[in-house]
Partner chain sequence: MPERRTILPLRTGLLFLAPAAIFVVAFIVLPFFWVAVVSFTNRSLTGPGALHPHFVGLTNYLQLFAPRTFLQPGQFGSSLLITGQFVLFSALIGQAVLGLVLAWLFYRRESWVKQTVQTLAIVAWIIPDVVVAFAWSAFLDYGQGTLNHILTGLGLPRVDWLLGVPMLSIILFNTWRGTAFSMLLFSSALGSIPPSHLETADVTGANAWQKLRDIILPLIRTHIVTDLILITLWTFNTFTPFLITGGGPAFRTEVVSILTYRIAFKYFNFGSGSAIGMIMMLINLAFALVYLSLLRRREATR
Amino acid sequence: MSVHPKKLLLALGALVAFAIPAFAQTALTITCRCVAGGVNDAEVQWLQNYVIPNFEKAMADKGTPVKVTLNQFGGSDEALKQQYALDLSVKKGYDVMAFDGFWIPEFASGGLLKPLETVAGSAVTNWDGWSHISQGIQDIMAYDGQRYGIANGTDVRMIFYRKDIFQEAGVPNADSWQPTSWQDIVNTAEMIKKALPNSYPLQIDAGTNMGEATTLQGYYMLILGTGEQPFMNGKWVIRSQGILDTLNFYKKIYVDTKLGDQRVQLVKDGRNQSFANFRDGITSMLVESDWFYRSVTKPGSEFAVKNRDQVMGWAKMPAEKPGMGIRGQDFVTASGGTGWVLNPNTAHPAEAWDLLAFMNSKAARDDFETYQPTISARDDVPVPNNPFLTTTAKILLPLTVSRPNNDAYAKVSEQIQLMTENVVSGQMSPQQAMDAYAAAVTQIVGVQNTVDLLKSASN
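May I have this chain by itself in the form predicted on its own?
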């Protein structure tokens, strides 16, 4: 039987193609709460403009080509956390994931995350970047003595205020305002409310819809000023004078005096509304992290403050009274941190680690600072030409407290948020809200892991 020459050539070509496979290209995915032109826009620009093209080139030069795809997630932190939990529970999800440090104990104890060394082996242990990240910063992304991710850095919290509104209301020392007690804050808010009756001068996050912002930006910044923390000496504090003082302050601001916008604490997009209120001058004091300056209010953002560096100032958060703060401090702050983790279900653990290590190299983190100056995890990455971050880090980091590295924290934090909501909504008195909190936390962690400081004081 004769075969047409053209058909023979086609058949031979197919055999050659089958015998010599195409050079394999690894596909990697990365995700974060970030949207081009929206939330964390700087992260998107950095990943797309620097990380992905430079990493792909470096891997191609090594003869191990990869293709990296970024998934932008525009929902809330809580929505992202829920998506991660769903993905990881069915062994799916993205190879590299942006992650809040306080989520790690919950995910790790639930078996949804694994230590970096378990996922990617000795390459993690031998990474030279660890020598430039202090143990305290490493601990942001650690649990039970093991590293689960690499931190971007840390942050600090303070009171941001509008100098122009202060001046309009006749507040003394508007350019260098520094309260020394909670009563000083109230006095200033009352002066502004009197001059501008339609304003809500003070924003301290409360309620469940604000999520973790309520716990860390709101509750922590008050409870630390009473000399207490939610978790002390290995136990969760379920009743105390500090809790009552904190809840009574919330009640004064949102229920008794209307110095804060009660509705904003209770609606789903309340945090964004609080940002808009500050932008528009309706709110003139807002307790937030340095992220509020470097991202939320920066020029070009949705909540940009016009002439920001002229009209916006910051002050240390005072203790309830001088010397009454945690460790006997006059002023207090709290620090958290975010970073990146590896999906334990990744099909390409070595390449995923290569990407994570590349993202956290000195060159990559130096480049990130050109998009958004921040307090870096690495001690060899300076903050370029940013007096605000340089000054706040120097002044506030020595005063700071971080959240407990405890696997019950996330559930207790939800109860803190509910406790504040019960008060600011007017549904419960501070005593009733604290009692409900005590019952809920005891059920979560067990009575043996709680302490009632009011009972202890009476014995």
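Right, the form predicted on its own is done, so what does the form predicted together with the partner chain look like?
Since only the chain itself is given, any partners or molecules it might have are not part of what comes next.
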């Protein structure tokens, strides 16, 4: 990875723009958790090779020249969120910022972000791109009925499995494996564990170190299969049979049977270790989003699976029992998404919006697909030559559920992670962990916003 002198100059430009935006008349800044040659490299390549030059040219042609500077942030998502919050709290920050959808409610309700229409006016309302983005996907970057940003795309979650390991262990139908209940998954895992005693066949994320992955890839994928969600009918569910079933499943896998690698849920770098386990065949079933396919196991990457197209398959996540899933479904999945927001404090709201709209034009999103195929937010941007994404999107998107658009969500999510950690570490029983969760969530959202399904059932 090399940094050109030009890049240093650009960075210097960012410094100037940050410190004295008033003098930098048409300088725009944009940032993401992305480093050339490092994390989210595709984003950097796309921005630097396509977006910035083409946008600058388009604006110059219009007679309103701009200079766009990309600030590459190399830290963790959590660290980026901290910097955003600090910057926005003093009315600073970059003009256009990469944002995870589930941060929006927290930032919007704190007054740190403003609706796009408030920032950039009617140009937003009149943007022709909205008609190509479904309401559900617009909602990823929305709060309280207002749009705060534009989503790049969305994702879906599933079980990835290793056909080669399945065959080795004698699992029937290794090429088209599809469990229909949690018990099916356990049976398969036990079969593999028996054949390969040193393996940990199943990975369902748990614990605080995995952060939001625990909530969405782990807990959600299970609790949806019990027909419940953490937030139902405007209230947070603090006690329920679904929570107990979910926690008991975690306990069975990580504490009772060791079908999953307990260590990985608890150590600091566990998520990457879980990827390494899958790459090495120690783990043969792993619940993840399509990101696992398009980025983590991509050929040439650190966790690339050899002969991926032959040995790696995917299956839908079953409900606890057929028909028991959310909305009576047999199979469940969950979706999130990331996108870009406008800084409400930008000195150039019109130009910043122009940039955001340009980044989400059909041409720009088409170009992004050449760097990294993804399920685009726009319905007119197909996934090129990628049967995996095309198929999973078609099958799973109709089944999907998104996280609640609620400002307490991020805090409750941390409590969910904590609750799973308490169980998989073996230091609490599912009942105790649920009680601790109930107390903590009640403290966060207030008792009037909670519901105890066990209590109302017995009454």
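Basically, rigid core = biggest C-alpha set you can superpose within 1.5 Å across the two forms. This is a predicted model, so every value here is computed, not measured. Positions refer to the first chain, counted from 1.
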>> If you split the chain into two rigid parts that turn against each other between the two forms, which option among A319, L47, M419, G337 sits at the hinge?
In response: G337
